[in-house]
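Here you get one chain, nothing else, as structure tokens; it is the form predicted alone.
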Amino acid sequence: MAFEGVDFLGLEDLLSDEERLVRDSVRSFVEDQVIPIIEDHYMKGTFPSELIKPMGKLGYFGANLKGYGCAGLNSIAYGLIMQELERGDSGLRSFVSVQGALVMYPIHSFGSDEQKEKWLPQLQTGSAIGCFGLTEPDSGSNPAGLRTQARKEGDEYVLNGTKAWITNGSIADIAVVWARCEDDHIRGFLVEKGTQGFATHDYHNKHSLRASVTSELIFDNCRVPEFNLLPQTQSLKQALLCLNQARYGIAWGTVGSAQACYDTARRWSLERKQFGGKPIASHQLVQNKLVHMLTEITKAQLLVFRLGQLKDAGQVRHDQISMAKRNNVAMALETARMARDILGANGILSDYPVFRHLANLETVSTYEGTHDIHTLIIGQSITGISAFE
């Protein structure tokens, strides 16, 4: 009897009833509403905006936050949402991750009561969309080098600068923007769509994350009311705390994309016949690939499960999150490449999700810290020596 699925070590037994329910409901949503349309959106380079309101109604946005209509799920249940969404498409998981981890989380953690009451319920339902503006054309891996300036004038701040590679940028109703103030402190601002001096420009002709909106944010003497300053932001530390939330979701999400590729490759290997009518799954080289893929997926599952436990216990460290992001994205990329190899020429067709996942993961590998940057973060942790300087 062949083993089916991706839970080789019985991780299912460690999940609570609520965690299983959350995972199964998201999986059903992805199977019913995402898979039938995502390839078409990807090929056309459009975001499936028709899914925003349904995802809000199902509680996916800010699902691990408490209050303001949020579900207040634990970290493992939240991670399973990310896993199942990315099983559908990295761009969809990116949308939900940005909305929750990079927009709702900073407002929830660093905002005023008025900001929370105004924006969190709208963001939770999907009636408002958010984006996160930290990366700049000249400061990607080095966010401390950001050049966007915020100058205080009366009861306003005047922002000047450009943000690059911003998910949801042009469709966002609110942007969480990080800028350097005159005292050299980096602080967060809520910039609303339509504010004078604020413009967006989309990146087109992408080979990756095509079912996602990616934009530049441009601030040209953009005047932001003082009450739109996130009052608990005082330095880059708060921005990095947001990135930790997003990186945690990525570590779970990439497990989902790897699972989709492995499942596709396994099924194909059992159906595809060559050399005397035998399924290619009967060949040692193919079995070696499948075994390697499932083993690496299993290790990645255990890594994020433990990370979720640490997160809920308030004990997780940023370098542990870096290890999971670094390992799991690399694992998913390798899995996608092996799956494409097993499928042969068919691996490049949109009839199968493999090449779409492979292309998407090339971007996921870059954003929220590259493989090399996370290597140096972990390296500093285990040696006490910074290799950044």
Given for the second form:
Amino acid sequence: MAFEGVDFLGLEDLLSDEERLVRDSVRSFVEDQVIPIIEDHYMKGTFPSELIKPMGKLGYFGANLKGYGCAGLNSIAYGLIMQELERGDSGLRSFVSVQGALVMYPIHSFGSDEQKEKWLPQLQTGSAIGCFGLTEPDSGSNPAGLRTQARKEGDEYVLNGTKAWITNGSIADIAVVWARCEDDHIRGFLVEKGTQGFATHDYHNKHSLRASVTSELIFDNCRVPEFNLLPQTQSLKQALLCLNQARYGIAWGTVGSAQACYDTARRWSLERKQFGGKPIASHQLVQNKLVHMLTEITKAQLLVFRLGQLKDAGQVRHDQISMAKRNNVAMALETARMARDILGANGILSDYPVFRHLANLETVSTYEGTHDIHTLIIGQSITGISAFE
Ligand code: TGC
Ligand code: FAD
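The structure above corresponds to the form predicted alone; please give the structure of the form predicted in complex with ligand TGC next.
Shown next: the complete complex, the earlier chain at its head.
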């Protein structure tokens, strides 16, 4: 009897009933409502906005936060949501990551009571959409070099600058924007859609993350009331804390995309026959690939499971999150490439999810800190020496 699953070490047994329930419910949502439409959206380059309200209703946005209608789930259950969503598509997981980890989390952690009451309930249900603007055309890996300025004038801040590569940019009702104040400190601001001097511009020619909106945000003497400054933001540190939340979700999410690719490749290898009518799965070289894929997926699962325990215990370090993001994205990318190879020519078709995952994972490897930037973060942590400059 062949092992047909993707959970080789039976991590299932370590999950609580609630965690299993959450995982199964997201899995059903993805099977029923995402898989049937996602390829079409991907090929057309559109985001499946019809899923926003249902996902809000199911509690996926800010699911690990407490209060304001949020589910207050633990980190493992939250991670499992990301895993199942990314089994569907990285763009969908990105939407949920940005909404929860990069918009709701900073408002929840660094916002005033008024900001929390105004925005968190709407963001939680999906009746408002958020985006997070840190990256700029000339500062990606090095956000400390950002040039967007916030000048205080009376009871307003005047923003000038450009943010690049912003997920959900043009569809967002609220943007969390990181800007340099006159005292040289980087702080976070809430900029509402439609504010005078704020414009967006979408990237349309992407080969990756096609079922996701990516935009430039342009601030040209954009005036926001003082009320829109996130009062607990004093430096880049608060932006980095947001990244930790999103990177944690990515580390779980990429296990899902890798599982989808492995599962597709295993099934295919058992059906596809070459050389004398034997399935290609009967060849040692193909088995070697499948074994490698499942072993790496299993190791990645263990990594995020332990990370979740540390996070819930309030003990997780950012360099530990970097290790999981770095390893798991690379693992998923390699798994997707191997799956594509096992499917042969069929691997490039949109009849199978493999090439879509492969193309998406190229972005996932770059955003939220590139593979090499995470290498340097971990390198700095274990040697005490910064190799960034
Ligand atoms: P460095 O000298 O290394 O560190 C300065 C201080 O910050 C601390 N630190 C962190 N603290 C908390 N969380 C983190 N992630 C932290 N990273 C660094 C560090 O310990 C140090 O503290 P202290 O007390 O010793 O002063 O900082 P640096 O200025 O050289 O910066 C390097 C850094 C950290 C910015 C770089 O390594 C980095 O992370 N670059 C990547 C930028 C990035 O990830 N951008 C993401 C933009 S958002 C996005 O991509 C969204 S995609 C959509 C989706 O998620 O789906
Ligand atoms: P660069 O920083 O120019 O890096 C280019 C190459 O140089 C990489 O290989 C990198 O590893 C290498 N490199 C850079 N510095 C060093 C060094 N010191 N040592 C060795 N190698 C180095 N950003 C947001 O703020 N919000 C979003 O919502 C968001 N969504 C995104 C969605 C998509 C689809 C994409 C593609 C990006 C998104 N980003 C977002 C931006 C993303 O975070 C950046 O692309 C990423 O941080 C890398 O920056 P960069 O593209 O400018 O590359």
